[in-house]
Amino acid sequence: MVPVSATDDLSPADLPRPDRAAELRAALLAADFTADGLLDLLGAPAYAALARSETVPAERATRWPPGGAPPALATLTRLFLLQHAVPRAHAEAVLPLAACLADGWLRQDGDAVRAVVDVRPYGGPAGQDWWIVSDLGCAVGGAAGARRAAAAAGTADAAGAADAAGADLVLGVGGASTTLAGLTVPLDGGRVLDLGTGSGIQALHAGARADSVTATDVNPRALACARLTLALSGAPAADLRAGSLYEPVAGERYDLIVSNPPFVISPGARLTYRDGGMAGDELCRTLVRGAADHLADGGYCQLLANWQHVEDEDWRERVADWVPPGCDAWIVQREVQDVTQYAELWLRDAGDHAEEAGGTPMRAQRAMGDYAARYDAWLDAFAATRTTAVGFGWITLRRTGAAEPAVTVEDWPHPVEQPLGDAVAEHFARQDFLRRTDDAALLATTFRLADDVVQEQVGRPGEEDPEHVVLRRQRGMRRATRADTVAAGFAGACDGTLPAGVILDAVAQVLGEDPAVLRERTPGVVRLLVEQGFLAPAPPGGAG
């Protein structure tokens, strides 16, 4: 374990120092270099394009006639987001330029200055103005983005420069980062571990609600960027530690562990930010299996992961087997790619395709040869392990100590409503309720139908009775479930005033069924409606 929160020993020389970050933050705020300010300047289409690493719309929005001084916000956008050299006088008008040059945020380029790092405005969940610090070109794109940034900066051999730095590149905010931040259960205090912190976005979120945050990474450059992110955003400092997986926190327990790990299933370990250096999906399995030893009672571990779909194996059983004893789990597969799609995605991320390589025709031809060889190596690795596809999704564990943990594994490619942190916590609370409630107690419980549930009737036009009824939630996971007449009638009557058994007796009377028979066969239906969040135990005092 190497703590680095109070030392500069592991700070790379080519990254800024955080000493006067407060001065820079004040200048950024004064210029409205914030998420909201950018949206106003660029407009929604250009703002969204920038999040996809498409810069042309932002270039157009920040052009300024020669001879005039551009607005401060346009100058900062071109400097930090588009990575252009800007005239020294323009930078001096909006930034504490001497401090920025001395501390390494900017570098001199003739009569202009350039950014040393990408500084990207980011809006916090409670309206905070934050900034994420990452390597140039890596705010959204991976190594391919760094290669483009090197080319834009005029590096003679952009491909070589990017490849040389590639192993230690630090990414900024991408879709995976924001997905995990939206999934994270809300804490009121407690200890948080951000494992594999990268640019520090999860530590930034955690610091807004936790008593203490420990952030680890195998890449010292990432720890330096995380420290810059926290300092520039005015967030509490984290306990930063260098090391792999759980090694830096041996013997320690946390109320929440979050991780966006290097989960890419690749035939080699070229890029630290994505390649974990273990065979197949072993890194993700290791993280999940080891979580229980580092969770406090009731603590959560939440991470993003890839997993292999192996020929003649059920992926659900395979991933469920990762869950350690004493932990409930909720595993959600959001996307599946066949092995060719997967290889192409990550080869482009690395900038291996000729389109990304740039340069002379000879260099492009050589790049195509390298691309084909690397593509072939990925397919060889998948064939050797009988992998047919790769799944991507979320894994949440909760340490309960239960003798019979509740493990839910599901394929859910449908749209969801972020943030989902509250929905995740509610899912595990429902598991606790169902585990301690037998059928007799279930029928004695008073339930409320969730406020966002609507009923849809499905059938052919003109028919008097529907073929079936669908109950659909409009928030969170936006689940839908088919319901028969009994289930629909029962759910509709759950307003927090009558116990479930009494409602079932009334439904039986309306339908002309035996109440005892209905009571015996319906608890399974009620449990499913509770498990999926359509029904929740009513608070004491009933509906009012």
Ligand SMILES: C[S@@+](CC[C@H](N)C(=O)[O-])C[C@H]1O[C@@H](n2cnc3c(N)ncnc32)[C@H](O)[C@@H]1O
Second form
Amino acid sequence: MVPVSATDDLSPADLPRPDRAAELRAALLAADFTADGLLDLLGAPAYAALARSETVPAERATRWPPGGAPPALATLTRLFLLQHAVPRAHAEAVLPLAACLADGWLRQDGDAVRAVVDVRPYGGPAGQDWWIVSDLGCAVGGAAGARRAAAAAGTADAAGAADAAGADLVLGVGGASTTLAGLTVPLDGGRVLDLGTGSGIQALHAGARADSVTATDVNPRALACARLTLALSGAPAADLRAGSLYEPVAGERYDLIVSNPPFVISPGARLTYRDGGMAGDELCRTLVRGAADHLADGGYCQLLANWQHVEDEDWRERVADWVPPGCDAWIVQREVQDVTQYAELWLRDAGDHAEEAGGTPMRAQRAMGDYAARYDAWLDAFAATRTTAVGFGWITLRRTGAAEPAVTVEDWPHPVEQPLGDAVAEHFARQDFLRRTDDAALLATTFRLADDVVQEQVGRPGEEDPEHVVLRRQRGMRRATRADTVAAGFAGACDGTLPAGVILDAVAQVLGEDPAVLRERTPGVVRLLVEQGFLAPAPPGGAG
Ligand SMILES: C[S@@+](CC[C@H](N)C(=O)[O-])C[C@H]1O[C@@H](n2cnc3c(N)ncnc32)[C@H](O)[C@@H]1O
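Next up, the form predicted together with this ligand, please; the one we just looked at was the form predicted on its own.
Below is the entire complex, every chain and molecule, led by the chain shown above.
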């Protein structure tokens, strides 16, 4: 373990020093270089396009006539987001230029200046103005973006840039980063570990609520970027530690561990931000397995992961098998890609895709050959492990110490409502309730139907009775479940006034069924409705 405190020199020569980050922040705020300011300047379509790495609309929105002085916000957008050389005088009108040059945020390029890192406005959940620092071209895309940025800046040729900048690139905020941030249980206080901090985005979120944040990364450049992100955003400093996986936090426990790890299942360890360097999905397995030793009682571990779908093996069993003893788990598969789609996605991310290779015909031909060879090697590695597809999803563990932990593994590719942090915490609270409530106690409990539940009737138009009824939640995971007449009637009557058993007796009477049989048969359905949040135990005091 290499602990890195705020006083250590954590400034690789190619990255800025954070000493005067507060001065820079003041200038960015004064120019309204914030998420809201940018949205106003660019308009929603160009703003959204930028988040997809498409810069043309933002280029158009920030052009100004030659000779005129551009607005401060346009200058900063062109400098830090579009990564253009900006006339020195324009930069000087907006930024503490001498300090920015001396501290390495900017570099001189003839009569102009250029950004050394990507500095991207990011709106925090409580309206905070934050900025994320990452490598140029990596704010949204991976190494492919760095390749384009280096070629555009003339610091490397298009084909060589990714490998030259290479292995230790630091990514900005991608879809995975914001997914994890939205999923994170909103603890108040406590100790948080952000494992594989990268740009520091998870540490930034955590720092807004936690008592302390430890952020680790195997890449020292990532730790430097995380420190810059936190300093520039005016967030509390994190305890930054270099090292792999749990190595930097041996013997320590946390109330929350978050990790968007390098989960890509790839043949070889080419790009540190995504290739874990362990075979198959072993890195994710190791993280999940090891979490129990680093979680405080009741603590959560939340991570994004990829897992193999192996011939003649149920992926659910594979991933459930990773869960350490004493932890409840909720594993959600969001997407599955076959091995060809998967290899193409990540070859494109690295800038290996044939379309990415510009330059001379000979270079293009060589790049096509490299692409084919890399693609082939990827498929070889999948074939050798009988992997047919790769699942992507979320894993949340909660250390309960329960002898019989609740492990839920499910496929849920449908749209959800982010942020989901509260819904995640509620899921685990419901598991606690179900574990301590036997069937007799369940029937004696008073439930309330969640406010966001609607009923859909499915059947042929004009038919008197529906083929079936679906109960659907509008919030959170936006769950849907088929319900028979008993379940739908029962759920509809749960208004927090009568115990479940009494409602079932009434439903039995209406349907002409034997109440004893219904009481015997129904607890499983009630459990499912509770587990998925359709029903919640009502607080004492009735419907009120
Ligand atoms: C996908 S990035 C995530 C960055 C950031 N936390 C986010 O949410 O956007 C994965 C990070 O894990 C780091 N990493 C790679 N291998 C690691 C390892 N063995 N141990 C710890 N961190 C590692 C990479 O350097 C990279 O910063």
